[in-house]
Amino acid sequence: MRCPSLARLAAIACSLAAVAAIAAPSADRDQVRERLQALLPGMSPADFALGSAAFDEGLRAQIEQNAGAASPVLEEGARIWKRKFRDGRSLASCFPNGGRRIAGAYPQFHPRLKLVMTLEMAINQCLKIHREALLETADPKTMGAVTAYLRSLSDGRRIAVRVPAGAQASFEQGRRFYFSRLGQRNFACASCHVQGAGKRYADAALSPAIGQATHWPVIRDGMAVSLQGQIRECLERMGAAPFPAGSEELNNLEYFLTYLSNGLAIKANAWRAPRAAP
C-alpha cells in the first residue's frame, strides 16, 4: 500500500482545519438554540423571530395596528437609494439586483480587508467609489432609513450569513462579546437575551438572541433604530460606555448576532412603543 507523501498529509490537515473552523459557528448557534429552547419550551426559533412579541399577545396586536409606521422612513430611504450622483449612477447601482434580495447576506466579512463589513458599510463604500458624501452611520434620518428601506426589499427572505475560515477570530470576538460581562451592572448581552429570554425587564419582555437580527432597523419615534443603535442603549443600561456605531467591536458583534439568526425570515421595520421619557 502506498503512503501519502507529506505534501498531500499537509494538505489533507489544511482541509481538515478550515472544515473546523466554518463548522465552529454553527455549533455556537446549535448550542444557543438548544438552550433557548430548553428555557422556552414549546416555542420554535420561528417564534423567536417575534422578537418581545413573542411573549406579549397586547404588542403583537399593537405592531399590527401600526404596520403603517414606517411609510415615511421607507419614502425617504426611497430617495437617497434611488438619487443620481454627480456621474449619473446611483447607490441602487451599486448593488446587485438593484439591492433587492442581498440583505440576508449581512454582514459578510470581507477577505481583502479582512474584517466584517456591515450593510451601512458597503452603503458608504459605493458613496466613496463615486466620490459622493458618506453617510454618518449612527444618523436615523439618512444612514437609518436608506437601510430600512434596503432592508424592506429583502422582505421574507431568510437570513444566510457565511462565516468562512477566515473570519473565524472576528466571528469569536463577537462571541466572546455577547457573552462577557460589562458595566456597572455587571451584565452580558447573554444574560438578558439568553437566560432570560422570555422575563421581563421593566415594562417589556426580553427578546431571545436567536431572531434579533430579523426585525431591525424597527420603528420608534418615526425613526429607524438600527441594531447597533438597540445594542448600544443595552449597553448603556448595563452602565457600561457603549462603542461608537460602525465600529470594530460592534460590527465583530452584529455579525455573530446575526448569524444567530440564520435560516429565518427577515421582517425589517417591525414599530415599537415610543422610549419612556426619563
Contents of the next structure:
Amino acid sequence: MRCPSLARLAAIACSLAAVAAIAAPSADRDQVRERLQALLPGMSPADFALGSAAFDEGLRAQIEQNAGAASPVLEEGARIWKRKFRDGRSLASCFPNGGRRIAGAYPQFHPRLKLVMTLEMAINQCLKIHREALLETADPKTMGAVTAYLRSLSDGRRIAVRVPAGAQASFEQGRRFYFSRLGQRNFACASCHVQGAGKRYADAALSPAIGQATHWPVIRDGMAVSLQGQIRECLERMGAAPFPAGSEELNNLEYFLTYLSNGLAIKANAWRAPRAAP
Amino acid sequence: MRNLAALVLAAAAAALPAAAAPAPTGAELFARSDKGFCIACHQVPKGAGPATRSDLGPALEGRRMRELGRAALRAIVVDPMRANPGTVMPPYGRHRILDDAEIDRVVDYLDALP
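Form predicted in complex with its partner chain, following the form predicted alone:
Complete assembly follows, chain above in first position.
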C-alpha cells in the first residue's frame, strides 16, 4: 500500500518540478515586462513592438514613406522560396501550410537534436534533405531575402515560442547572454534595451527588449538585416568580437529574445534608416 | 650599405607624419566613436560640442562637473562602476579605452564645460 503511494507522490513531484521548470521562462518575461512598464509608463507591449519607432515620430513617418522598400527583397525571397529543386519539390513543400503562419513558432527547440532551431536552420535543413546547396546564414541576398519573405507570410500572427523542459539550458544561456556585460565598453544587451529602453544612444532611440523580435528582418539599404545581424552590429559597438550568425550563442539569445515577445504580432520587414558612417 | 641608409631614411620619413599628428583634444576624445564616444550618451551645453538628443547618460554641465572636482571626475571616467555598480557607463581607464593622458584631456574638457 505504501509503495504505490510513494510512486504516486514521486510522479506528482516530478510533474510539479517539470511545471516549475517551464514556469521559469515566463517569470523572466514578467520581470522584464514589469521593469519596462515601470520605466515607460503609458506604453503597452504592443507599442514596444514598434521598436525604436515607438519613441520617434520622425522614424514612424519615414517608415510610412518607405513602405515599399521591402518589395524587391520580398520578390527575390519569393523566387527562392518557390524555386523548384532538382527533385521537383521546393522550400515551400518542407513547411506546413506552404510556410504560412509558422514563423511565430520559431526559434523552436528540437528535442532530438537537443538544440535551438532558427528559421534559417529550418530552411537549410530542408535544402539539405533535398540535396540542394545550403544558403549562407548571414547572406542578406539569399537567406535574408527568403526569411524576409517567409516571415512576411506570418505578418499579424502572434509570436508563440515554447520552452519545453528540455530547452531550459538553451533558454538560460540566452538569458545570461542578454544580461551579461561584454566587450571593451562593458555593455550588456540589457544595459540599452531594458535599463535604457526608450532613451537615446548616438541620437537613436533604444528599442525595448520586448518587441525586438517582432519586426525583423529590418530593411536597411535595400537589404534584409536579420535579428542576429542586428545583434552582431550591437556586439561590435560594445567592443566585443561578435559570435558568428547561426552560432549556438546567438541562436540561444534569439530564442530568449523571441520568447520575450510572445503574444505580440509579427510585423516583418520594417524599414530602417541607413547606418551613419562611423 | 647605401641601400641600408636609404632604407633607414625612408623609415624615418614614414614615421614622421605619425609622430607629428597632434593628439586629439578632450573635446575630440569626447565625440569620436573610436575613442570616448561620450556624446553617444551625454548631451553638453550648446556650443561645447555636437548637439544631440542622446540621453542614456545624464546631460553634463560645467557647474556640476566643478562641484564633483577633478579627482572625482577622473575616478568616474577611469571606472564608474566603483561608485555605481549599476551604471552603463564604460570603464574608460580600467578597460583601456582611453590612456592616462587621454583621460586627463577628457577631464580638462569636462571641467571647462560652460
